[in-house]
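Below sits a lone chain in structure tokens, taken as the form predicted on its own.
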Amino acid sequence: MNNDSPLKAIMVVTVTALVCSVLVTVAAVTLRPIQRAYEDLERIRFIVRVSGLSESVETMSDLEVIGAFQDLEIRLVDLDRGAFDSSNNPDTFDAREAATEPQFRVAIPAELDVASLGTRSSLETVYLLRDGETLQRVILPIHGQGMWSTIYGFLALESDLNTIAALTISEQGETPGIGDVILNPEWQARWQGRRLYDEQRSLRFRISREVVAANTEDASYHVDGLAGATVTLNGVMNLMRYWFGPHGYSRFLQNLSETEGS
């Protein structure tokens, strides 16, 4: 065939072109595992920061961290019952994607939807301390929209499944420099200690750019805001009502308040 033939270059085109679409796909089915690992790791390492397993996690080695994650018990929690399922693995259920498959799927109402979530899955994984037979501490998984992006992030509480214990902010997109300063190490440290609820169990917990004294019993509800990141501390604040509200924890945590004789 003539190298100057238009059909011979459509073939030349053609041929690269499929080429390069299976190195393309065989790329992507080899890595997909590598990355699924990578990504399995990073969210173990946010789970055990938060464990109060170790006070430094990034001077852990991988193995380390994969030691301290297996001293935690793993567990479902069907949320519209606030009682631990049975019937699926706690080890492979994946919330983020059964929150898109029927049988997991749940219509969050509207008026309960304060974190702009649309749906969410009827399970969740979480994550207890134990000493023994006794609880230490929970590590629950949360998300909400934020300004520009979905907020993940984990929060522990403490045994009395009341006070918080420690955050951590697992993944984000918000503006740099201005919404990403959710990450910033003291400020997640201002968290510690603060309560969810009061004695009747409403959620009296804000983050707020008011000055709260701190003699006061407000004080032990509240974090304190950050200049410039109304928009994204909003979308904080609402996931924090969304899933400590009742379609969210609440009836979890009662109960377990009850069964643990918290």
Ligand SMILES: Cc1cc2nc3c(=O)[nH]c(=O)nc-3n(C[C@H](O)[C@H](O)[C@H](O)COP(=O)(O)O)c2cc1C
Contents of the next structure:
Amino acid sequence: MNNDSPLKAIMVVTVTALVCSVLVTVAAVTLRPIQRAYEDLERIRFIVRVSGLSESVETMSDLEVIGAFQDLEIRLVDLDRGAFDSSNNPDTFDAREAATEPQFRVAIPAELDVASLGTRSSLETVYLLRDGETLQRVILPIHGQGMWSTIYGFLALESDLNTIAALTISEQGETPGIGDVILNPEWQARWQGRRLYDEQRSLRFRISREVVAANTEDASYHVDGLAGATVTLNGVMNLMRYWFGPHGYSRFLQNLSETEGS
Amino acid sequence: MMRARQALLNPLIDENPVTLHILGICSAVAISNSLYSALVMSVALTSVLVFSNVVISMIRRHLPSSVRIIVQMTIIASGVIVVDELLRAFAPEIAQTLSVFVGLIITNCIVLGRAEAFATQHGVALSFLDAIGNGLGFSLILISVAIIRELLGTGSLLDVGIFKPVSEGGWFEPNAFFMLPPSAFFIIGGIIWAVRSWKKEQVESPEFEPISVAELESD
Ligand SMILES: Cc1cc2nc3c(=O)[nH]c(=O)nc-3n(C[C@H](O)[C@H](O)[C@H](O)COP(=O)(O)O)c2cc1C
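And the form predicted in complex with this ligand, for comparison with the form predicted on its own?
The complete assembly is shown below, putting the previous chain first.
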């Protein structure tokens, strides 16, 4: 066939597109499990970092991180009931995937959707650190919309289920040098010791650039904002508002503090 | 035999894609501050180049000129995606460091350049050798730049201390400038100057004749 006939051009383009898409698909699908293993390991590293099990997660080998992770109890939480769920396997459950599956997908009512999530999974995986029987820390996955990207992280609470033990951001795509200051360890360290709820159990925690006098009641609920990253920080504040509000972990935390009674 | 040798060896120095054709500078500048990134990038680019040159050479007799470039780009892009997926699976840390620059191999002019200039006109075996040669030519420059930058910027190579920095009680003052992208321009410029002083035939004839002051005054 003549190389310059339109028919030949269409044929060559079609065949190339088909062959290339098969190649790319096969590569993506077959390599996905291996990539997944690495991502799981990364996630475990972030969880161990906020668990307080180790001082320096950065210098730990993969095996040491996995070893430390074994000390945590993995549970699924049914957010609406505010109670542990025992009908699904917490080791294999993936809340991010579940948020798209009809069986687990929960639409978030618009007036409660302060973190612009749209939907979430009805179950979330949480991690408990115990010393014998007594609860030491609870590690909760959180996420929400930043300026350009969805920000994912983990918040660890002390045994009173109200005081923040540590925050870490595990994934974000904010502007390097502007919005990604939320990765700054010094800023994250300022979260430690801050409290979420006041005596009436309303969320009093705030991130803002207001000047709050140190050692006051207000300061214990307050994390400083960062200049130039107001949009990203509003996103972080909104996700805190969502995840520790009525549609998030609020009920679970209340129930847990009653049963664990610390 | 002669042509095979030429295809393989000429791109190393005499027709080096970076220093003679000034191609592929973007990634050479961006990721040459560490030798390890440079090595991985070299392997990634060479693999894509071999893949695209071989495939395009195989179908060269069936390439309608009207859709030639887009078909070549599709093949190159597929190769880049596969390499990117492989890196993410087997070298995830380095894949994160290289980030967009693996994807940007698609726009690296060396790849499309060799496809257009060589693979569409030569057999599979020669195109394969040409790809290896150009891959090595690019790698040679990238790795040289990376060695200079990492050594002068940090005092070590591949995390092995070579010069002991002052901060650890040694004598070497690491020069942070070498960790910044602009330093690569100076180093590549220096390499081009050195190669062209050695191989005078690479010096391009000036695009216009400079007018001498004497000439201006005589008018
Ligand atoms: C290209 C570009 C990227 C930006 N990226 C971010 C970002 O990732 N996060 C953020 O909070 N602000 C970002 N900003 C700045 C915001 O538009 C806004 O000016 C800033 O958040 C206001 O902060 P301020 O009230 O502390 O000055 C970006 C601005 C530009 C021009």
